[in-house]
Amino acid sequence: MSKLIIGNLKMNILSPAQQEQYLNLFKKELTGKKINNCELILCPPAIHLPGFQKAKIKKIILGAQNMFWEEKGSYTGEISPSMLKNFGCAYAILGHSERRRYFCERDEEVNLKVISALKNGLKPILCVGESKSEKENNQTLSVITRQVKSALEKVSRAKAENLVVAYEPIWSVGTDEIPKSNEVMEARVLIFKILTGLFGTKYAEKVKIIYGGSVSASTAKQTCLDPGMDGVLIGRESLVPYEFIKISGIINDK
């Protein structure tokens, strides 16, 4: 099973010139690199999807940072799964902690998005994880259980192979506080147990469980390789092609 290396570029790359610079650097860093055991996925701001698609960077798969659950209609400012699919997206990040925090996304809305993504041939990257206060109050288990079960309600086990679950401890996102390998492994075991309860072992094994939260070249072993994760969701380091490819190489060569 190939590992997933996903770059969430968030609300960055502010101009066509910056887009061109980023894509040129990415192409340069990929030149001569043999990354055969990983899927490289980039999730730029939606406004940049046409440019990234046009660049046709070999080995790069496109993903979205968010989406709405309806196909089309009077939903000002939203982007539908069909739009994303038609602009080359194969994945969509859903339920990211920043969406939950700043835009008050509820579990029910994440569920609608997951169902819509699967219906339209997109692979959801479902983000789940606990805040610092929830961790300190021993609520990690209950929070992750609620988020996973709510997001995957009414999802059939036949769709399991198209699911990605990203364990994203909120207390680690954008900080230098990195979970220990055993903490990540415990989260992986918990998520797999929940998935087994929902789909059965055979289908739960098809779901890729990855780690997200302050991923860097220096933490890739601790947060991905040692805990046996199926890949990583990279934030700020994905803005530097050299770092993104370096992380990819470390995970690919394991």
Contents of the next structure:
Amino acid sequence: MSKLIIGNLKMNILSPAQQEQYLNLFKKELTGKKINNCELILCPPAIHLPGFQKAKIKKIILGAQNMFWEEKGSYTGEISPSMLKNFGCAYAILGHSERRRYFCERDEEVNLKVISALKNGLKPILCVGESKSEKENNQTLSVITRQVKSALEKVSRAKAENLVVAYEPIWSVGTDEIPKSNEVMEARVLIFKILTGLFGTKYAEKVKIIYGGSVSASTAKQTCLDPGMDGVLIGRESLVPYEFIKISGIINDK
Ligand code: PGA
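Alternative state: the form predicted together with 2-phosphoglycolic acid (PGA), after the form predicted alone:
Every chain and every other molecule in the complex is listed next, the one we just looked at coming first.
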């Protein structure tokens, strides 16, 4: 199963000039690199999707950072799954902790988004994970269980192969603090167990379970390779093509 290396560019790349610079650097860094065991996925701000699509960087698959669940209509400021699909996206990050925190996204809304993404042929990258205080209060496993179960309510097992679940401890996102590999492994085992309960083992095995939170070239081993994760979701380091490709190389060559 190929690993996923996903870049979440968040609200960065502020102008057409910066977009061009980023894409040129990216192309340059990829030149001559053999990355055959990984899918490289970039999730830029939606306004950059046409530019990223036009750049036709070989091997790069596009994803969105968010989406609304409705198809079309009077929803000022929102972007629908069909729009994303038609502008070249294959994936959509859903339920990211920053969306939950700053935009009050709740489990029920994340569930509607997951269902809608799958219906429209987009692969959801469902983010789950506990906050610092939840970790300190030994609630990690119960938070993950609640988030995964509610996000996947009414999702049929036939769609399992299109699902990605990203374990992203909130206290690790943007902080340079990372969990121990056995903690990541524990989250992985739990997520797999929940998926098995929902879909059965055969289908649960098709879901990719990845790690996100302060992933860098120096943390990729501890957070992805050692705990046997199916890939990574990278924030800050994806803004530097050199670092993104370096992480991809480390995971690819394992
Ligand atoms: P980070 O972000 O790599 O900057 O910690 C990860 C994420 O938010 O997905």
